[in-house]
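What follows is a single chain, given as structure tokens, in the form predicted in complex with the partner chain.
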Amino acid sequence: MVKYALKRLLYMIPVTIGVIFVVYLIMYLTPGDPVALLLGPDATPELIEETRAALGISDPFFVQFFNYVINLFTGHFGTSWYTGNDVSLRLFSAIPYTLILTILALALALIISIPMGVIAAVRQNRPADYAVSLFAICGVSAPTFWVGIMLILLFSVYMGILPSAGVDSWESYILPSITMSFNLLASITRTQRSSMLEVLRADYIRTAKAKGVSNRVAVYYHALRNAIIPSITVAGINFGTLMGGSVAIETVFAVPGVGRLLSDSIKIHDTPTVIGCMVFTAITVSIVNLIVDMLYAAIDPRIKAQYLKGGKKS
């Protein structure tokens, strides 16, 4: 198990370097001269040359890329073309907001969607099932930023009970995290419903009921434990989408998080900051996928057994 985790952790390194390469390449191809942007129109040619050398922009692509990766491992994300400071300064102050939002959204999605999926499956083809299914299909299809605007309209403009923007108090996190969880919540509900339907028809559930286990125990103990694995997979797969969605949600709710920083930096062509935000997001997504893989083993002893067997072989 530990061996497997270590293997996966090591595998993250080439993937991360690949991600940095892709992002760096795209940004390298972006037109526009950062030095002119940084120094303004009054700069002398000598000063421009000096700054170019200092920023390392005149180096060949692979030298720049190599330097960036080396710097990254020491925690440096390069110099922002906009502020002239290290990118990590702004990035690290933005990260907590995004992480709080993401974790809240993930928790909210799991807490609500799993019971909803179970209820829909247990009451298949009855009003409760139709209601949940309709909600889920709308939730999967609704643009999150529009959901955010609707929530602002309802709770801030009409009812006036929740703040519509900023991060001044804990209440400010309610609307953005609900908005953020919306898509994920709906897709986990769908998965949970269909996997639950499948499990409820399984022989061992019939066996459990035959030996006199109550319906409740059969559903919540025997069936749910088996039906929850696909939901965790979906949560893991969609975690990237969840983080990506922060770009729009942080714009709607004026949250100074990584998504906001990313979209602002793109608008002012601050390439190092853009790369920093993307690399941070990609690394987080990779770590979450690793955790999800570990979770499988914790939930399902059969998968754990597989890992153990695999570990002995290698």
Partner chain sequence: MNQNPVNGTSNADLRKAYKRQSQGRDIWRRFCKNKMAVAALIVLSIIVLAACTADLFWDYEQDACALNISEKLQKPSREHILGTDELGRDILCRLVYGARVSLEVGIGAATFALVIGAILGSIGGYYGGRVDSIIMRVTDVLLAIPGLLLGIAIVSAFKPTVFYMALAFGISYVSKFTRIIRSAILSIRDQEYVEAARAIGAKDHVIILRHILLNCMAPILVQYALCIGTRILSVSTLSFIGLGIQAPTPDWGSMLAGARAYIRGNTYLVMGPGLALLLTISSFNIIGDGIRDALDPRLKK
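Moving on from the form predicted in complex with the partner chain, please list the structure of the form predicted alone.
Partners and other molecules have been left off, which leaves just the chain.
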């Protein structure tokens, strides 16, 4: 398992470099001059050229790219072209807000979706199953920003019981965390229902019931343990993605997290900050996927045996 984890961590290096290359190329080819936006319309051509040279923007693309990669491996994420601050400082100040939102959204989604998926599978083709399926379809189909706006109208504008924007208190996290969990909740519910239906039809479940095991024990002890693995996959992948920053949610609720930092940086063409946000997202997704794989082994010993077998072969 240790060799497998180290191998996965080493894979993060080419993945991160690839992300940097793609993002840098997109920002490089994007129309518009960031220096002209920075200095304003009254800037002279001489000042613009001096600023471009100072920021390294006048260098060829591959020179800028390799310089950034070298600085990144020395622990420097670059300097914001607009604030003059280190990108790492801006990023680390935004991470706590996104982390809190992500943990709350994921916890809310798991607490609700797992039981709903199990109930829908156990009561297949019954009113409970139809209700859960209808909710899941609505949850997957509804745009995230629309859900957020509807919650603001209901709880902030009409009822006036929750703040609509900002993070002044713990109450400020309620609406954005619910909004962030809505699509995820629906996705995990559908995944859990499908996986549970497949496991409930397995031979070992029928054998357990034939030996006198109660339906509750067969469902919640034998079946759920195997059926929950796909839901962990969905939750893990979405956790990494959400930690990268949900741009729509953090913009609607004015949360100063990674998503809003990324959105604001793209608008002003702040390439170092954009790349810093994307590098953080790539590393987070890779680490979370590794943790999910480790959870597989903890839940299902057969998967752990496969990892160990693969490690011996390598």
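Take the two forms, superpose them, and find the largest set of C-alpha atoms that agree within 1.5 Å; that set is the rigid core. Numbering follows the first chain given and starts at 1. Only a predicted model underlies this, so the values are computations on that prediction, with no experimental measurement involved.
A displacement of 2 angstroms or greater separates the C-alpha positions of residue 75 between these two forms, with the rigid core held in common. A movement of the C-alpha atom of residue 254 falling short of 2 angstroms is seen between these two forms when the two forms are aligned on their rigid core.
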